[in-house]
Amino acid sequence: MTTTNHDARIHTMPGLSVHEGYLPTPMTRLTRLFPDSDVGLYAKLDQLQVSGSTKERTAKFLLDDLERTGVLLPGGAVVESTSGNLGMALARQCALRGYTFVAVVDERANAAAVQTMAAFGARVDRVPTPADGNRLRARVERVAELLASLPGAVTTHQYGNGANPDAHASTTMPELVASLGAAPDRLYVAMSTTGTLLGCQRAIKKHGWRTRLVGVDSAGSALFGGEVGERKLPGLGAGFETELSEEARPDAVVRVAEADMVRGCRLLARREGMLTGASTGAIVAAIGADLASMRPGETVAMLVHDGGGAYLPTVYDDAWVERELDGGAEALSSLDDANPFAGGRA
């Protein structure tokens, strides 16, 4: 497959301002990540969104939908369950639009993300971990309680709202293809609500692009029949099948251990100078494990879902990794390998 030479082409949109939500983001070719590979690996840099993640797009579309349908009234309140990224984006955009935002988070939320929400004026409601350990379900139940107690409050309902995938069907995937000049042979997308993946899936189907869509999930996530288990890094996976995931049909699902997420993040930082979050590290791990099955010259694209600043106390802290993650010490000791994920999947 032939691609353009514009490895870092930046799109512009006349008249678009940060007040309107998302910004188009560039792509870059990753030539150092897997030095022995002969595939073309490209990354869409959505960590450059104003609030720091691709959820900036999601937040805009969710709020636009509530306004368009008349559900959200001027000066109203928005309540949403969040592990961090959507909360920061909603907090920012609610501040600009004059709404109160209540972020329902759990004990695993990144401290920096919570502080960012508060800086934008959000009210943070922290839910304790329930006896069954399902933090996501506890957050969703708390949202329902708040909606019943706060007059006029509404929720964006990111887990089932069609505006979530619409954001990525109409912006993320078309931008990516335009940057490359053609659809990639493979696209790797991290999953939580599965809104981003579902949006990319719809765009691929609509345009007839021949792209193999790979959903990257966390070990311990319930998505697509996964076995629920303890997860210490937020932002990837879910404690139950979401309404959106019931519509999603990825060509493959890759489940990544948290130690491998750390490997992926550390490789990106050391080899490409990119500080990213755990979900992007998981994508790197999935690609590394799949490299042996790829044809020479294949074009492989990935989304950089968020930046790594909020993960400095966890993913990028050696002591935390060794103490908290199974296989953490081994992950840190393998970073000099050309591809530490080789042989990871059949």
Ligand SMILES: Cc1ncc(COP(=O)(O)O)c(C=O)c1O
Second form
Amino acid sequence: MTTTNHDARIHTMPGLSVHEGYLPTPMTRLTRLFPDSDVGLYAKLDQLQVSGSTKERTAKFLLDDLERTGVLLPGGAVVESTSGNLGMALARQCALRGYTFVAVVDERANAAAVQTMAAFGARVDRVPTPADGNRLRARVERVAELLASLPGAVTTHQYGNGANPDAHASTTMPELVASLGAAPDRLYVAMSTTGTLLGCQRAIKKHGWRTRLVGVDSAGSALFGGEVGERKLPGLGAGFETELSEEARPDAVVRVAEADMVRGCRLLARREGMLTGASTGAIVAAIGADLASMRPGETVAMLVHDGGGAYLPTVYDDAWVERELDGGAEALSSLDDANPFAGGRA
Ligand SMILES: Cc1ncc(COP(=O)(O)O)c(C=O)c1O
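Switch from the form predicted alone to the form predicted in complex with the named molecule and print that structure.
In what comes next, the whole complex appears, and the chain from above leads the way.
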């Protein structure tokens, strides 16, 4: 019987240690998504992070910063408001580092994400939706209460902590450029705290890269002067202008309707065999709407922020989409068009 040595090879590859927090992720060219297009479209596969999203990088940098500045002591508690992905990453890394993690989540939080946090040993604190519907602000207020009541507790404060964009300035963007061999002409990033976008922006500026940076937001998000409205899908958008967003200067902001996020996710699944979350679907919708303005041969990069498993009961459930989303039925019936976003932005 022959044996293979794949495991040994993986363990000895430089840079690959789950205890480090994040993994460097590969990029893949998407050739089937928009078959009539002649741009070079590349996706960075951050759904391959151990906890399943780009937030694995953010979590490592936030915890490293708390340790370095001495505010988080051995065996201490970390409190954070999170709609899912940061919570899973922090829960995992707090377990590895011996901290208690308290995840403040709202009613929209994904059930699978909350169960994952609990599996890593996190305490989950669920905040009811307030009368004004602003779940994000209610969570932030609850974090302040917990910090006051739990001795020695600290927060990673993802909405304003400079260590959040640092993660992406020093890992996400340099990795992406190294994979491509050059800076892309355009980069599409989904936004919530805007940490990922701001980090990419800082790296672009520092290195003098000529990349057009497009921030993808959800319709109903308050970022960049958006009009607040109901949002049913987690991951992107924010109920208020985050501190980090004050420094964020994307070259363009695209707001995507939730039905178009679903359309983007479904196209990625069917055409590229990739199951992704709502924010990646939003990016696909934004790129589809912009394709007509791109030059042939342009290099366009996008982040796959998370995988789609946790979105099976929503984005990938026809009945949910038709029942819950404006334009949901139309979105599901347009999946055979070469570019269902060609008519312009939602
Ligand atoms: C699903 C998803 N969407 C969007 C983002 C971007 O979020 P932020 O602006 O907070 O970096 C992330 C970050 O990890 C994410 O996990």
